Each structure stands twice: as C-alpha cells, then as structure tokens.
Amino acid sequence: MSLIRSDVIIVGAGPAGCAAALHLSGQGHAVILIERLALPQVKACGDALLPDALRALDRFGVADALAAVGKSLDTLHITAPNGAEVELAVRSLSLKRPDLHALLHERLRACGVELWRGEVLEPIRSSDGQICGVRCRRDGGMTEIFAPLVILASGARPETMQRFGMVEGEAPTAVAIRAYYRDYDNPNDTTLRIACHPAIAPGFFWLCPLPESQYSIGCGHSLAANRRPEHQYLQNRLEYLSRFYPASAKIVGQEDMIGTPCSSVLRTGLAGAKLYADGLLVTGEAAGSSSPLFGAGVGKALESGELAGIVAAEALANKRFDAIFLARYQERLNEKFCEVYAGQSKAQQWLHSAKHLNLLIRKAGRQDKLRQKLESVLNEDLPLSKAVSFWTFFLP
C-alpha cells in the first residue's frame, strides 16, 4: 500500500471540485482531486451555462477556452401547459457537459493539481476521531492519501458521502433525463427552450442548441419525498414530450440520436447533507446546490466549490481544521444562497400549478415590465421573490 501526502484532498471531479480545486492550487497549496467516474464525466444535464456559470468560470480563467468552443444563446423560450409562450432575453452559453468538464481539467493540470482515477472507499481518522485522509483504490492497488482536510464533492449520489457520515436524507430531489441528437437544417439556432406540461409535472422539458449542429433534448422531474426516480418512466416521458412539441419532433423524427440517453438524480436547495464536520467539507451537488426552481446545477456548483476552496485555503493558514472553524463555510452559504433559494422553494409552490403557470407565462408574454423582472432573475440581477409574488397571479 502506497502512502502519500498533500494539503487538501478533493473528492469528485465535476464543477464544484474542479472550483476547489482551481482556488485552493491558485493560493500556492498541494491538491489531488479524485474522481471515481471515466474522465470526463457524462451527465444528464441541459447543457447551458447561464450567466452564474459564465461569471464563475471567467473567474477560473476558462472563459476565453468556452467562448471558442461553446455556442451562444440569446433567447429563452417557455411554453406554459396550456400553450402559452414568452420568449425572454438571455445571455447563455451551450456546450456538452464532458467538453466543459474536459476544458476544466485541462486548466487543473495546468495549475499543477494532480487528477487522479480511483474510487474513495473510506475516511482515514486521527486518534481523536478527526478525518485526516482517505483511503482508495487506484490502478489496481490500495492508496493511503493524507491530509488535514477533505473535500467532498461527489454529487448527488450517496454512496461516498455515507461512508463519510455526512448524509441527512439519501432520496434525491429531482431527476433528469437527456439524449443528444445530430441536426443539421437549424445552424443559428440560438434559442433555449424550456416548456412546462403535464406528462412531466412538476417539472419541464428543454430542447437546448449546442455546438457542432447538435441538441440537447431533456426533461427533469421533481420528486416526491422519498420517492425513487424511475428510468423506464423517465424514457417514456421524453420519447413522448420529444414528437409533441413540433420544434424537437423534426429533429428526433430524423432519428440521428446520438449514443443512448443519459438520467441522473440531483439534490436541491442545500438539503440532505452535513454541510462540515472535523476535518471535512461538503460542496457542490453533495450539498444540494442545485436550483430548487430550475434544477440548473453548474454554476452553483461553481459558486459552492469556490466558497469551499475559500474556507479550506482559510484553515491551512490558521491550521485550524476542527469544526467550529469550519463552520464559517455553512454560514457564508447560507449569506449567499439562502435567500435565493427560499424565494425560489416558495415560487416552486406557486410554479407547480399549472394554473399559475399558465397566467405568469400569459401575463409575461403580455406584460413588458413582468417580463422584463423574468429576465433579471436570470441575470440574477433580481431576486425572484421580488419579481414574482402571490399578488402577480391575480393583479391584472
């Protein structure tokens, strides 16, 4: 068995690791950020950056390297289940999640982080119960990594964050569904589109323009609690919403699928996990960054990761690694994300009525000043309590 040293281990390779990771190795500290999954990672995922991820990402010094390989989208589209439609303004940005995973690893070897293959299987532990490594499999052999603090970044699934003791509800959110598909009649497509109906309710079906004349072509449901997510009833839902709306059903009528669909389960609103503990750190889908409201995942994932690489690169300053100290990371959490994220959990309420959804989308589509509140929030310029309320639904 191999023993190694370094000052932070991150475990999980997707956005929130990587923005760990690109904090922690841009203030001159030793990481190893382990993924378990094929490098990169595929995932069930819409596909576009909005303008969280964007600033994030311009944050880590990617920008540039997206912009030459995304497609950009100017224009959100929704669909209410009566039929009702409103185009919003948008600025996003499209591309595969593995060629965005792809362009974030390629800038962590480039700022020295070392990336490993290998499964976490366990916590390594002081005398005094304190996590100070983790023990995984790699290339066929048993590895012992030690360090005084790890990172959890591991995503919705349970499995890693069990073993660390860290989850407070194991059934996940939300789960999503998408398939890739090869077009080549729609090449200034620049619109997103989002339509809510009730084959799908409570959630959405999205056909997203990406680079290369391709489409992401998905939905996503909430669940309830302690429900599981079903793949075979999540297959249904998209063969069906895909020929129903006319703009997807002339792509999927042509058949030019590309490789099979991909589902995956999300965690939402920061609930289900232990956010720290001695020596340990929680961030990204592990924590539950995902949007209660819209389910978008990657640039909370960033802003998470980021928040966490700011508090570990804090505790090896101070050596201080024990949970009181850590605790900062919850409350600089809570600072930023809280506030959004209970608007959204209450629109979600509200949104889960296709009734209101019908008149906000009427009245959107009517209205320039809602509509113009809609495109705030996307911005995240407007928070959404203050955009949309109870009184929007009955006020002409």
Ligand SMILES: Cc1cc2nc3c(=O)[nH]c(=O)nc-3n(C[C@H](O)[C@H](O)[C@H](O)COP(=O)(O)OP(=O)(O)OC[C@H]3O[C@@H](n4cnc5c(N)ncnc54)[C@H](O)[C@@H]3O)c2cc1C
Second form
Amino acid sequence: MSLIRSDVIIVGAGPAGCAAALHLSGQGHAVILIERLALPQVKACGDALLPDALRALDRFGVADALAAVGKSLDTLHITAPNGAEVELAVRSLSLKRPDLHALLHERLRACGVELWRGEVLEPIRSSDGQICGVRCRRDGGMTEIFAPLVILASGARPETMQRFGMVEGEAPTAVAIRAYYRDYDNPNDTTLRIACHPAIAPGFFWLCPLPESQYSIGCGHSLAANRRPEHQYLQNRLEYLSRFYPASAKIVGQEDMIGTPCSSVLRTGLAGAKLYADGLLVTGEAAGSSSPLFGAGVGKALESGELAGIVAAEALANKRFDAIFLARYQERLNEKFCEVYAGQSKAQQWLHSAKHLNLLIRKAGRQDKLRQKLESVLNEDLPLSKAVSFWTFFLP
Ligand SMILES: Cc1cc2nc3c(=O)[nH]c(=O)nc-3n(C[C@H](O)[C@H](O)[C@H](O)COP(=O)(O)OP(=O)(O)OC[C@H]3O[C@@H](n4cnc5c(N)ncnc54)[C@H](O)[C@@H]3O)c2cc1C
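Now show me the form predicted together with the ligand; what you just gave was the form predicted alone.
Okay, now the whole complex, with that chain kicking things off.
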C-alpha cells in the first residue's frame, strides 16, 4: 500500500470540489482532488448555468473558455399550470456537464492540483479520533493519503457522507431526470423554458437549448410530499410533459434522442448534513447547497466550495484543524445563504399552490414592474423577499 501526504484532500471533482481546489491552489497549497468516475465525469443535469454560476466561473478564470464552447441564452420563458406565460430577460449559458467539468479540470491541472481517479472509501482517524486522511481505491489497489484537512464535495448521494458520519436527518429533498435530443430546426433558439404542470407538482419541466443543435429536456419535483425518487415514475412524467408542450413536442416527435434519460437526486436548502467536524469540511450539494426553489445548484456548489477553500486556507495558515476553529465555515455559509434560502423555502411552500403560481405568472406577464423585479431576483440583484410580497398578489 502506498502512502502519500498533501495539505488538503478533496473528495469529488464536481463544481464544489473544483472550486475549493482552485481557491487553495491559488494560495499555494498542495491539493489532491479525488473523483470516482471516469474524467470528465457525466452528471445528470439540465446543463443551464445561471447568473450565480457564471459569476463564480468568471472568478475562477474560465469565463472566456466557457463563452467559446457554451451556448448563450438570453430569455427565461415560464408557463404556469393554467398556461399563463411570461418572458423574462435572464442571462444564462448552457453546456453539457462533462464539457464544464473538462474546462474546470483543465484549469485545475494548470494550477498544479493533482486530480486523481479513485474512490474514497473511508476516513483515517488519529488516536484522538480526528480525521487525518482517507483510504482510497485506486488503480486496482488501496492508497492511504494523509492530510490535516479533508473536504467532502461528494454531491447529493449520501453514501460517502455516511462513511464519514456527516449525514443528518432525511435526504434527499428533490429528484430530477433529463434526456438529450438533437434538433436542427431552430439553431438560433436562445430561450430556456420552464413550465409548471400538475403532473410534476411541486416541481417543473424544462427545455434548454444546448450547443451543437441539441436540447436538454427534463423535469424534477420536490420530495416533500413523501414520494420516493423513482426513475420510472419520472420517466413517465417526462414522456407525458415533453409531448404536452408544443415547443418540446416538435423536438421529441422526431425521436432523435441521444443516449438514455438519466435521473438523480438533489439536496437543497443547506439541510440534512453536518457541515464540519475535526479535520473535515462538507461543501456543495453534500452540504445541501442547491436552491430550494429552483433546484439549481452549480452556482451555489461553486460558491460554497470556494468558501470551504477560503476557510481551509485559514486553517492551514493558523495550523488549526479542530471543529472549534472550523465552525467559522458554518457561520459564513449561513451568512451567505440562509436569508436567501429561507425566503426561497417560504416561496416554495407558497408556490406549491397552482392558484398562486397562475396568479404570479399572469400578473408578471401583464405588469412591467413585477416582471423587472423577477428578472432582478433571477439575476441575483434583488432578494426574493424584496421583490414579492403578499401585496404583489392582491394589489391591482
Ligand atoms: C436532473 C438534474 C438536473 C439539474 N439541472 C441543473 C441545472 O440545469 N443547473 C444547475 O445549476 N443545477 C442543476 N442541477 C443541480 C446540480 O447538478 C448540482 O447542484 C451540482 O452538480 C452540485 O455540485 P457538487 O460539486 O456539489 O456535486 P456533484 O456535481 O454531484 O459532484 C460530486 C462528485 O463527487 C464524486 N464522488 C462522490 N463520492 C465519491 C467518493 N467516495 N470518492 C470519489 N469521488 C466521489 C461524484 O462522482 C461526483 O462527481 C441538476 C440536478 C439534477 C439531478
């Protein structure tokens, strides 16, 4: 068995793990980032990068490369359960996840991060119980890697978190499926469409144009109503909804599906996980970083990963890896996310009602002021609580 040392070990090379690694390597620290899937890894995703993700990717120096390979989108079209519609000016960009991972991994390698394919099986603990490394299956053998700090960025699936004893309460909180289709008829489509429909409530259906004349079509719902994340159920919903809406019906009608539909769970609202322990930080969707309202998670995974990297760098500078020192990570995550997510959770409960959704979208379709406010929320220039209130619905 080989024995290796580093400053920090990061488990999972998704957006959160990459962001933590990029921050730490920028501060001159040695980082080993371990990913269990073949690189660049495939991930079930709608492939839409919303404004928070675009800002974070800009900070990490990949904005130009992203603009060169991604598809810029300028409009978000929303359909209410009763068919009311609104178009919002929201800037986003689409790119399939393996292509996004490839860009991030290229940047990591340029910054000197060691990116390994391997599966982290369990923590290694010192005699006082503090985590001081990980045991990992790699190249058909076992490797022990030692570091004073481990960052878990292992995503929404709970297995790795369970091995480190960091799962708390119920997980996951939502589930979604996506399929890819080819369509050569509309190369200039720059509209991301989402639609709320009773067949997928509480949740939504999406249609997202991708580079190279492809589309991501999918749907997802919250698991609040005691439902289990069943792939077959979701696939039936997806088939029904993609034929129900005219914009997607003409794409799926050609039967030009690429690969097979792929589903996965989500963890939202910063709930369901311990965020730190002696020698350990948890970040990204493992920490429940995705939005409770939209399920979008790449931007918040990047932001929370960056924050884990910042706190890890402070721990290394102070040679303090105990839980008392690392508690500052949770405080800062709360400062950054909690107000926004509390507002989104409230809104989510409110918008479970089809009546409320119909009213909001109808009004936004008619009132410039409300439409502009929603655009500011989606562009993250305005908190949801300042844009929408009780009076939004009842004043003319
Ligand atoms: C169907 C679907 C559609 C979505 N659409 C969107 C969207 O359009 N836009 C958006 O912003 N968000 C979307 N999301 C959410 C988004 O995908 C996640 O929020 C985001 O991927 C979280 O990033 P992460 O780095 O925390 O986790 P992940 O991207 O899941 O990365 C975690 C990585 O850790 C690796 N790993 C886990 N355990 C181990 C181990 N023991 N050893 C080594 N490696 C390990 C995994 O293989 C994985 O690659 C969607 C989610 C789903 C399910």
